[in-house]
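One chain follows as structure tokens, the form predicted alone.
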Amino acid sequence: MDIEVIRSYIPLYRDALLLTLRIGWQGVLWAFVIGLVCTLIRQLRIPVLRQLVTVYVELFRNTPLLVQLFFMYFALPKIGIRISAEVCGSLGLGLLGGAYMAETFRSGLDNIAPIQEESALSLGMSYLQAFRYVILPQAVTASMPGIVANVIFLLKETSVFSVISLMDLMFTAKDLIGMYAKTIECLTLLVVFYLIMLLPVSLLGSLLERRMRRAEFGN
């Protein structure tokens, strides 16, 4: 292993990891919205936007995300549609993470006791009142730890934003592979720089369910 060509290469490695992290928290702020849009749609149980919702959540999560992407990016175009790479990346990724969030947070909603809302309706409050302060709060509590997993599982994903020309961590580690054969090198620092990018998620999202779970329970 030349330590000389992985400190050469550091810098492009650095500026391939800011794309990916800028575009894969867009994408995970698109996922957080959509999926409590589509939470929020399935609590208000309005016939036709739920069975739409299914209907999304069934697809995204049943298709890859490579698939999603070179549909959004080669096929669209077609009809008309154009969109730059990164609004692709980002909304490709919001798509897919949406319909994994509106799962786990449904499932954190069948969690929480049906007295729970009974209760909050009883002393006045409206059901979007009672949604919004006593309800999904406990929800997002429950959820934690799945959306901890989704969020690593979604900036994984970033992997795959190469196949739209994006200068990701992949792009750059396979670009570099193909022009000087420094495959081990290359490969190294992909899996550090995938490391900077997932621990801190890691263990903050650990961090963060101990201490919603101690608020929750007043210890």
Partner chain sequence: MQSLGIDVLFKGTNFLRLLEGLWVAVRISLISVAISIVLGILVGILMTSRNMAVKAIFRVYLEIVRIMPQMVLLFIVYFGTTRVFGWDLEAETAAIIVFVFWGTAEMGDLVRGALISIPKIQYESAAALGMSRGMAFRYVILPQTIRRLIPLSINLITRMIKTTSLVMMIGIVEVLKVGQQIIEANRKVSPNAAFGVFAVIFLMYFLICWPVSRLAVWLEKKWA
Contents of the next structure:
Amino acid sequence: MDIEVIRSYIPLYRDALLLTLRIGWQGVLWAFVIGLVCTLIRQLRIPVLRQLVTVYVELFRNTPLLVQLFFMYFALPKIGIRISAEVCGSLGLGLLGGAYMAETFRSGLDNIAPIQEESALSLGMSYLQAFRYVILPQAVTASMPGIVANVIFLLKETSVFSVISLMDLMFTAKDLIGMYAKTIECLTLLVVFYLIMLLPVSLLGSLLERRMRRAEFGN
Amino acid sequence: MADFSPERVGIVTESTGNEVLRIEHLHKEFEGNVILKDLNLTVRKGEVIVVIGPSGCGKSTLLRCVNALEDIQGGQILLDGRPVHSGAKDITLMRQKIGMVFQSYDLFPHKTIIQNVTLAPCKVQKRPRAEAEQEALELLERVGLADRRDDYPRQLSGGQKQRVAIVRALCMHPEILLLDEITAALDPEMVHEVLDVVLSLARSGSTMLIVTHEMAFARAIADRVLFIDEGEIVEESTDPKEFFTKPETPRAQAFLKTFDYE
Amino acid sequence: MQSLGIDVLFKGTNFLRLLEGLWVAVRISLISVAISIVLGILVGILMTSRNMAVKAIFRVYLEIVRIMPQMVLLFIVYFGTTRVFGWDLEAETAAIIVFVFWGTAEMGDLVRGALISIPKIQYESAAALGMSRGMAFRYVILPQTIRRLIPLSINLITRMIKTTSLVMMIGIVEVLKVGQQIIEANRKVSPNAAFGVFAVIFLMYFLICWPVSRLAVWLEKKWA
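Moving on from the form predicted alone, kindly provide the form predicted in complex with its partner chain as a structure.
Shown next: the complete complex, the earlier chain at its head.
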């Protein structure tokens, strides 16, 4: 292992990490927004839109992100829809994640016994109040492990961004290996930088899950 | 025993005669099955009515209809002369006047005991928190649970949870309380502590519609007993002692016999 | 649809080549799942061990799999081993090694979860009926564990199939790569072929994964 080589590569990896993080978190944000909108449509049982949500969720949960990105980046321009690589990355991740989040939120809501809503209603609460004060807080806690798993999954999935020529960590590693053949140094840095990116999220996620459980239910 | 006089617990009745609840020709179906057919019932202020019957006879559905948790297919339910049904604009207002306690422990698991009791008074009735908390504490004190105010439901026993559920309903100052088999899921030794609370509520003049399987309790508390079977009132008696020793109809006789082991 | 490249797919053996490419991906994932299930059951049983060292090792193993992208693992195994050990690993072998490493962890965790979720009373009532430990395991515990595991393992298959699309990145010619080749070859005659080809590949993946995940949902409901 050549320390000098590693030192000279670090800035390249750092830039790649920043790009990966920026697009990755934008994607996660999209995933939350899309997931929430889908959940809302399902909860309110809006006709037509509801069926569309089901089609969307099944379509994106049952195809690889790589294929989705190929389609968005290489196929859509042929019918006149041109998206920049960065937007394609974050939106693609968001569409994939939105489908997963929608399922996670749904199972969180399904976990709440109907008696909870009924007892809220029997106290004279409106549907909105019952949702806001009784259902939602419990559903968020119940969905937390799934949400954390989704976020980690999505951030991992960023590793395919290089196919749409985004200079992310994989791209950088592959590029450097191709040019200078310093394979070991490049791969070591790759692992280290992914650890920097994901270990804190993983640890924070576990902590958050435990915290919420305690705060919400008193142990 | 605790003081549950109407003034103390806040059960108020507007004086529309002394009739609180009137059910007329109630008809309820679910997926083609008739659950309740042409059921009529009037509940007067201060009256304690106990509904008994075999499981699946529709007695729990009756209570759920009164609180508009179920749609009805015919007839009407009137509280103080005003209709109660799930689509009504004023349904949340009507539900505030109808307290309900369920069989399963339905406390909100993410709220402490005091928060469980004060949530609806604060959010629904917009009462000041301090005042709601003070009343909640007084009521909790009377059921012997004031010291558990900051615990979460999962730290309480089943009987304690049901006592809190009763307090939570009372804190809304309902005109009538619906109790749906509130001891059915409890261990036997906890049944008493809950029924004691209900007994003292009855003595202090609360209006209640109670579904129960505890026959001794029914006999002690009821002003009127309704025996329901297959969706209709089969026998009605204003003399519980008479009813439980010598029911008139064969169906009620057969039902009561299932509680004997001789 | 001429201009969108659907025609290209029906030219010569193009569609057949795409299917062959798809089969490469599916084959890799089926082999990997088969090995993962066997190893995963062993690992899952080991993970219920109370030995602290064993527990710690599997914790680290699971955490690595949890946070390292499969892409990175593919690179390490494919490029790294060649360099460090001088192995001339075939890309497909490297892919199977990585997917088995990942699948075994997932499967192991599922097996562990299924085993510890069987209530103690089940063991006790089997014992109360006079069953030996072996009999209890054979007739009571195992059937329940398997019922819980089968839907989850089926889910693992779809995830595996979706993940194998990554192997194009280490030079395996699978469906996406074939697609690119077809587009490239027809650049002149059908400049918009990318749309038709990638739309069809998208649909192909969906048509493979969707029925399988429906099956998992159906079994889960049936055996719940």
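Numbering follows the first chain given and starts at 1. Take the two forms, superpose them, and find the largest set of C-alpha atoms that agree within 1.5 Å; that set is the rigid core. Everything numeric in this text was worked out from a predicted model, so none of it was measured.
Engineer: Look at residue 142 and decide if its Cα position differs by 2 Å or more between these two forms after superposing on the rigid core.
Structural biologist: No; residue 142 is a residue whose C-alpha shifts by less than 2 Å between these two forms when the cores are overlaid.
Engineer: Inspect the rigid-core superposition and answer whether the C-alpha of residue 123 shifts by 2 angstroms or more between these two forms.
Structural biologist: It does, since the residue 123 C-alpha is displaced 2 Å or more between these two forms after the core fit.
Engineer: Taking 2 Å as the cut-off, check whether the CA of residue 106 shifts that much or more between these two forms after a rigid core fit.
Structural biologist: No.
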